[in-house]
Amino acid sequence: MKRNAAGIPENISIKEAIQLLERSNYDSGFIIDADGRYHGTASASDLRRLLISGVSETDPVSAQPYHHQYAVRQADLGSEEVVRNVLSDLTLHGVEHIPVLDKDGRIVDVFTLEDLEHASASSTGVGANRGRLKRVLIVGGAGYLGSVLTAQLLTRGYTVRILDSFLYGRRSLEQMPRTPMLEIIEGDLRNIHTCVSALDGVHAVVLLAAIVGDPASRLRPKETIETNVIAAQALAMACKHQCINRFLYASTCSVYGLGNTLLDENSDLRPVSLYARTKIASEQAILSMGDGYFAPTILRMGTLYGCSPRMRFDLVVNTMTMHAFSEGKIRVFGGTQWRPLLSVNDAAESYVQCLEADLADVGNQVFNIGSDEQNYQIESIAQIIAEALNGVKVEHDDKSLDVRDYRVSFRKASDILGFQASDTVGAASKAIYTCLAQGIIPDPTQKIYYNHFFDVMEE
């Protein structure tokens, strides 16, 4: 059965070959000469390793070692012995697709292993096109959003590699499935050797790791600059060098800081914290690296809420719900400030949609991620939670040290990605309250649940 496999002209460059493969459904492509004759198979992963070894991206792909040179002649498809031997070799070396050649060595078909299993009975072959499973590197994959995104990608059939320093402990790993499709690497984003090694064989990178939040950044300014600015840009540069074209960077709507109107991606940025300023710096640097091939996507997320394997209680909805459980009341400081909210599950879904979107639509772009309907004043958030939890008391304090006040438009993500938030603040607060009431989270006051603490000894 004819496949939409990538044919790679032998005279194109390594960079062009990787680009061609990324636009196909396969990790490997077939090298052909000017007359269409097959010479071998090139793997995108192996081509990227050549770049790391010092080979120039402009060198012709034909001058490099082939991933393999397996092929089967059309005339041999009826031979059970030949097919059995070829299948044995392919299985041993993890090869999923093989070209079928005519008498002149030109590719007339591409078979999967299933096709070959039936080839001795029918030279036309049948079988499903398995394509390739994408491998995604999630830097910070054990964190609040990362652990939820990891679960969603695994459910959709992706292979996931997590790189995480486990700064906030390992509890999230307990809820992750034990599967060969999940690989876990312990390491720090600031270690360039670790990061470059983690890129081996991946098709896309999602950078979530950061010193997150205003309090954490104030307490650790040096680590914030190292992680959020220097290391983030170094990782993006490493991806560009290895021709990993799909790079998703987690930013925040906090970059808007203050605003009296509904703010979109083109609005002025008015950061009021070190955290927001570091995010802006990396946004600008990463976008400046973009070109016709490396095409990063910046996702500015609203304030997250909801349950996660790595729970946080320093987020407004989660904090209010925790106080409702532990103290029987919700405390509101200020109250008139606007915040755009976004559930952690919906946030993870937006990353999946970006990974699966046409790169021409999302590459070199900035998206606000959230819901127009979930732009709330702090007072309104408290009232929604109080109502969801059967009338919990709300106490007010007019003083607030948080000067952020902004509403955000999410129309671009809706129009281009088709993204629509599905979770609600009320439902999420009930779910969090239930976890606390059932003892699933036995002590929400532990430092592990707050990003401005860096002590994992309370696990």
Ligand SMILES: NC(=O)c1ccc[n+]([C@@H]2O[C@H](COP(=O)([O-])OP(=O)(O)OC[C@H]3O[C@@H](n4cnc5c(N)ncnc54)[C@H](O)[C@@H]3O)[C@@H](O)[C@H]2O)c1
The other form holds:
Amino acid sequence: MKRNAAGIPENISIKEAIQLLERSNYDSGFIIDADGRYHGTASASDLRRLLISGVSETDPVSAQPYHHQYAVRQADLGSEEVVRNVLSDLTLHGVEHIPVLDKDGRIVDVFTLEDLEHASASSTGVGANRGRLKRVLIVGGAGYLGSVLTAQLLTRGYTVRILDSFLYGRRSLEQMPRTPMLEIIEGDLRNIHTCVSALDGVHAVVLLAAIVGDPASRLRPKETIETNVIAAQALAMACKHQCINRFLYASTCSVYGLGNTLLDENSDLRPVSLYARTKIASEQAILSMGDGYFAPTILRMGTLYGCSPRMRFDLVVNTMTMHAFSEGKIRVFGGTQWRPLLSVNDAAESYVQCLEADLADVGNQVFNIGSDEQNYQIESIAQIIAEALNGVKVEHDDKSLDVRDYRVSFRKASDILGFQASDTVGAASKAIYTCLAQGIIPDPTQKIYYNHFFDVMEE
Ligand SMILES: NC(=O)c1ccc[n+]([C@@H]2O[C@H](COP(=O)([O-])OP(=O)(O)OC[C@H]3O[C@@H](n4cnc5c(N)ncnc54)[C@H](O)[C@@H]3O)[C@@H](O)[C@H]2O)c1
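Return the form predicted together with this ligand of this protein as a structure block, the form predicted on its own having already been given.
What follows is the whole complex; the chain from before opens it.
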């Protein structure tokens, strides 16, 4: 029954207490004075609520009357009535652990509800809510990557809260499990009130929502700047204010734009679109907010491919596969441009790894996410898909409207996160083809599968 400490010294600041809880992997802790006496229980969410109510992050934890008194005296453990009252109070407030105090108010043990029920013999130790599963807010969680990441986090026992304006409808939600572990908020990232409310009780934020892709951004520049630049930075600022220190920002290898060498995180950025420029602007602004507490991580992903509950057919592998299915041929425009690819499943896995990594390793860092082996020329992508789909014809057109051309090194993510892509283009293209052939996606020409039609609702 002895557990490790999540004691919060009463003289540390609210900000330091949140960080202490994050580092110790406890959701709540017991506030103790210099003599080890218990003064109350406070969760990281309780502390964050104080910040949003205007209390200074530098105030000592002890200066606030928020912490709950949930404790039982060692001497009372024998009294059935006292234990029953304590138990009903704990159940009412959703508290899972309770300190057992000696006659001087010092913590001598920590009981779970079950321990209390049995009111068994005690040993020494201090602790609280070890390993409690965390709540992650995914802004844009109904999208192509978001819906896959949501499923992966739920499988791993996280509570996931999605904030999404459903630009491409709600179909992706239909494939998600109905469980209290999944919370859905329909709302716009550009509404700061909605965002701040969505942050209540969350431990980490993943920002995926954006106007995504060069064509969509070109067609809707105002919405792109509002969403990708202004709203993205406002959300990061709101997180920093509330000491939600783990903030993952979805960026793209498109920020490199053009390059003749293998580009790493320190290479020059040569964006060739408004979309890439907005991503760079937010990367820089969000990183500049970082300090020892707020520690954002920027994930520059390669171009994604594969099946998702919110399917996109405007991504190179998915488009080629769709054409192979509907027209019996693949069209290649240009063909010599280099592009790093990454499956949507592998991309989601990299976010899980970042959420679970030590913040000191991933905070205030930029990672290219992909694999060195999946830097392809467009021509080779067509060949791989044609081969996977039993020799579909490939047609060439010299004209290419997409001038992006870059190869990227993914060594840093491999070294620090241990990230390795496991899916392949050939296997993913077969899986997409099967989905189309079986009618799981009945009409891939529908506008909801193409981001540049985002203002056209069609369900
Ligand atoms: N798909 C790729 O190839 C790729 C590659 C690199 C980086 N990324 C980045 O990954 C992220 C996710 O991309 P995706 O392919 O899943 O895109 P997506 O368009 O499928 O998903 C974006 C989601 O954000 C939501 N959204 C957009 N504006 C919103 C707003 N104002 N408020 C609330 N929700 C809003 C949309 O409804 C959608 O569900 C993006 O930030 C994108 O830049 C994607």
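Remember, it's a predicted structure, so these values are computed and weren't measured experimentally. Numbering follows the first chain given and starts at 1. Here, rigid core means the biggest group of C-alpha atoms that superpose within 1.5 Å across both forms.
Enquirer: Honestly, after the rigid core fit, is A75 moving at least 2 Å at Cα between the two forms?
Expert: Yes; that C-alpha moves by at least 2 Å between the two forms.
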